[in-house]
Each structure stands twice: as structure tokens, then as C-alpha cells.
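Only one chain is given next, in C-alpha cells, and it is the form predicted on its own.
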Amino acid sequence: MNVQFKIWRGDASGGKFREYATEVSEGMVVLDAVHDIQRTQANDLACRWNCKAGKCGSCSAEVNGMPKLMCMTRMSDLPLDRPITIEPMKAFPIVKDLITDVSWNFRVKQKIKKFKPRPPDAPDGTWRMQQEDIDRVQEFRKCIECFLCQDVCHVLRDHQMHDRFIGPRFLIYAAALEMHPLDTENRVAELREAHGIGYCNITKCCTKVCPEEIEITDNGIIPLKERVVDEFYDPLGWLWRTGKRKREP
């Protein structure tokens, strides 16, 4: 069938939606339609993609107002009786058309304390860990850095607080390090201050858009918040730490 599309065209100086129409057949995804429009009607349409298998995270965009991977959004799951809108992610600066500048995310990642393992505990220079401890952090490592969770986060999307909040993707990255059974680094102070974890109000919008179905809020952000509370806001913990410091030589 012939389906109508409204695709945002423009750059950092401005732009607007332009209307296109293309044939949609069974099994097509949104990226297929965009490629067809690019091939037949708009050769200069800028669109970032790579694997077309939902693993590279490149083709992130907003389809009918929802952050999605275009290669994993089936046309059959969309209402085809009205135009399908496709626009770039709103949390990041526009480069051209559907492409945004996500380089801020990589700069943020460099600010997080790196993995610092404890000394090896076996004669052969390796470590011994429990499988259940590894299972806990393995979920976080499924992230493909599509940055859809960053895009839907209202702190970044609506309030543009990129200078004070690292966003759900990097709270999960920090959780993968903090909860690793070998890691000895302490990132709690940075989570509270430089990384702005207090700005997250756990609405779970990031969890809802994650294509890897990572439980970002429940399994990552909330446990990190609990660590911050234990460290800085628990009066009994404060008394215990104060007494411990006084007893130390």
C-alpha cells in the first residue's frame, strides 16, 4: 500500500517537515521506507545507520513522537491510515535531517572513574567470582548506546541539563562498574555531585524505550540512589563512619 510520511528536513539553523509517499510491503521496517524515499525522491536526505539489525544503535530517531530504532520499528505496528512522522532525537543538537550530534555522550563517558579491580586472588594471577554476582552486571552490558534513553529523559530532553546530569545510559554504565564484584573504586560522591543522580525522578521512561529491554531504573538507577542515600543521608551510617574514623590510629 502507499503510505504517507512526514520527515523533518533541515539543519542547526532550522528546518521543517516535508511530505513523501512510498509503497510499503509486508515485513518492511521504517528504515526500509526511509531508504526507499532517499533512493527515489530525496537523494540528499541524511540518515545515520549501519547494521540494520538492532545492534549498532545508529538509526535512532523519533517515530510518531516516540524514540525508536528505525530498523526495529515495523511498519505493520504503526497506524498507516495517517502520515508517519520521522524526526531527529530532540535531546541532542541537529547536524542535518535525521542526524544529531551525540558526541556529548562520549565526553561524559570519559569523566566516569574507570574499572579498578582488586589484586588477583589466585596463584595464577586471576580472580574467583560467583556467577550470581556476574549475572547482576551482565544485563547492563547489553547496552548498544543508541541513546534512546538519553533522548526520552526529560532532564536532558526538556530541561537541557547536560552540564549537570549524565543521563540514564551513563548511570547504567556507572552501575555496571559499581556492582562489579572485582571493582574497588568508589563513585558515590561523583554520582551525587558531578553526575547529578538526584535529578532523576525514576519515571521509568528510559526503561520503556530501551531496545535491549534493560531494566535501567529498577536494577541500575534505584540501587545507585540507595548507595548515595546510605553514604550521605543516613544518620546512623554517618554516626558509624564518624566513630570508625575516631577509632582509627
Partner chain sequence: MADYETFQHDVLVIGAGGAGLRAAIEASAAGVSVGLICKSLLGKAHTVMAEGGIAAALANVDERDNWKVHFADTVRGGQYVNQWRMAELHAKEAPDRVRELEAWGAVFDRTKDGRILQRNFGGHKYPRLAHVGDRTGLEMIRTLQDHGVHQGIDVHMERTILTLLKQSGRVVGALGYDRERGRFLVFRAKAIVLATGGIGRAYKITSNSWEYTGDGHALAYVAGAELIDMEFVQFHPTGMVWPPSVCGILVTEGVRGEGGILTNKDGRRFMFDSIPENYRAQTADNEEEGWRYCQGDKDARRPPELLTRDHIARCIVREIKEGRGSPHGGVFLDIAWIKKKIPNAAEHIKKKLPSMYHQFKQLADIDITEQPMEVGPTTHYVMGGIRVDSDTQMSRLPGLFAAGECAAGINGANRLGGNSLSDLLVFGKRAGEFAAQFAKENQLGDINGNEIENVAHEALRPFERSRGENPYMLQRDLQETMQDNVGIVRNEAEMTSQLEYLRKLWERASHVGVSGNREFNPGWHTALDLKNLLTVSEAVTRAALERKESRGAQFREDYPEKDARFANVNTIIWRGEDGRMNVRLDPLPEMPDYLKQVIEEMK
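Mind giving me the form predicted in complex with its partner chain, seeing as the form predicted on its own was just shown?
There are no partners or other molecules in what follows, just the one chain.
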């Protein structure tokens, strides 16, 4: 079946949707169509990809206005009787075509205090952790850094508060560190100040688009917010609780 596409072409100085058409066969995903167009009609059409299996988080774009991994979006799930629009993420500066400058995310991550483990539990330098104590952390560590959650968060997308708010991706990154059973660092003050957790008003848009189905808000941001509030109003109680949490193996 022949399907119409409107793909945004351009760079930082501007651009527009250009029309293409390509054959769509059984099982195809949006990224396949983009590759077909690139191969046969527009060799210089820029897009990122690596794994083609939802594992690397490279191919993020907005398909019919929805933030998606192009490699995991089946053509058969889209209405094919009208043109399919593909455009770059909105929360980051355009580089070219479907590619945005996501380097801000890498700079933000570097500002979050790194993992600092307690001394090893065993003489051979290893630790003991129970599976049920790490399930939550493992959930957050499934993140493939596609930055789709950053793309939809209104604090970044609409209000452009990139200098005051680290966004959902890095809130759950901080949560994964804070909830890591071995970690002894405390990131609560920064979360409240420099990382701007208070700007999140729990709209849950981030959770809805996460291709890894991480419960970003319920499991990550809300507990983190509670910690921040607890420590801020009740520093002693917090210290007691963290100590307890982190000492129990």
C-alpha cells in the first residue's frame, strides 16, 4: 500500500514539511518508512537510530503529533488514509530535519551527585542486596534516555525552564540513586534548589509517553517530592529515616 508522509525538513534557521510517499508492507514501523524515503528519495534526510528495537533511545520524534520511538511505532497502528506527519522533538533546539540538540541532557546529568556506596558488606569487597529491595531502582534504570518525557514536560516544552528544572528523566535518575540500597549520598537539597523538583506539578504527561513504561511520577517523582518536603520541614526525622533505610541490608 502506498502511504503519504509529511516530514519536517530544515535546520535552526527554519524549515517546512515536505511530502513523500512510499510503499508500506506488513509489519513495517515508522523508522522503516523513513529509511526507505532516505534510501530512495532523500539521501540527506537526517534522523538518528541505532538498535531498531526500542533499546537505545535514539529515534525519538513526534509522529502525528505524538512523541514516539519511530522504531517501535507500527505503521498498522496509524491511520494510513491521510498523510503521516513526522517532526522533531519540540523541547530541544533543532539541528537538522528530525535531529535535535539534546546535549543539554548530558550536561544536566553531570551535575547530579554521583553514586557513593557504603563500605562493602563482605571481606571480598562485595555487597548483599535483596531482589525486592532493588526492584524499584531497576525499574528506573530501564530508562533508555530517549528524552521523550523531557519533550512532553510542559515545564521544559512550553516554559523552557531548562536552566531551573532537570526534567522527569533526571528526577528518576536522581530517584534511582537515592533509592539505591548502597548509596550514602544525599541529593535532597539540590533537588529542591538547583534541580527544581518543585516545578513539577504532577501532570503525568511524562509517564504516559515513556516507552519503557516506567512509572515516572507515581514511583519516582512523588516519593522524591515527599522526601524533599520531609527533610525540609523535618530534617531530623529525615536523617533518622535515611540512616535506617541505608543501614538495613
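Think of the rigid core as the biggest set of C-alphas that the two forms share within 1.5 Å after superposition. From a predicted model like this one, the values you see are computed outputs, not experimental measurements. Residue numbers count along the first chain shown, from 1.
S.K.: Please state whether residue 110 has a C-alpha shift of 2 Å or more between these two forms, with the rigid core used for the fit.
M.R.: It does not reach a 2 Å shift.
S.K.: For residue 130, what C-alpha shift in Å is seen between these two forms once the core is overlaid?
M.R.: Rounded to one decimal, the shift is 2.8 Å.
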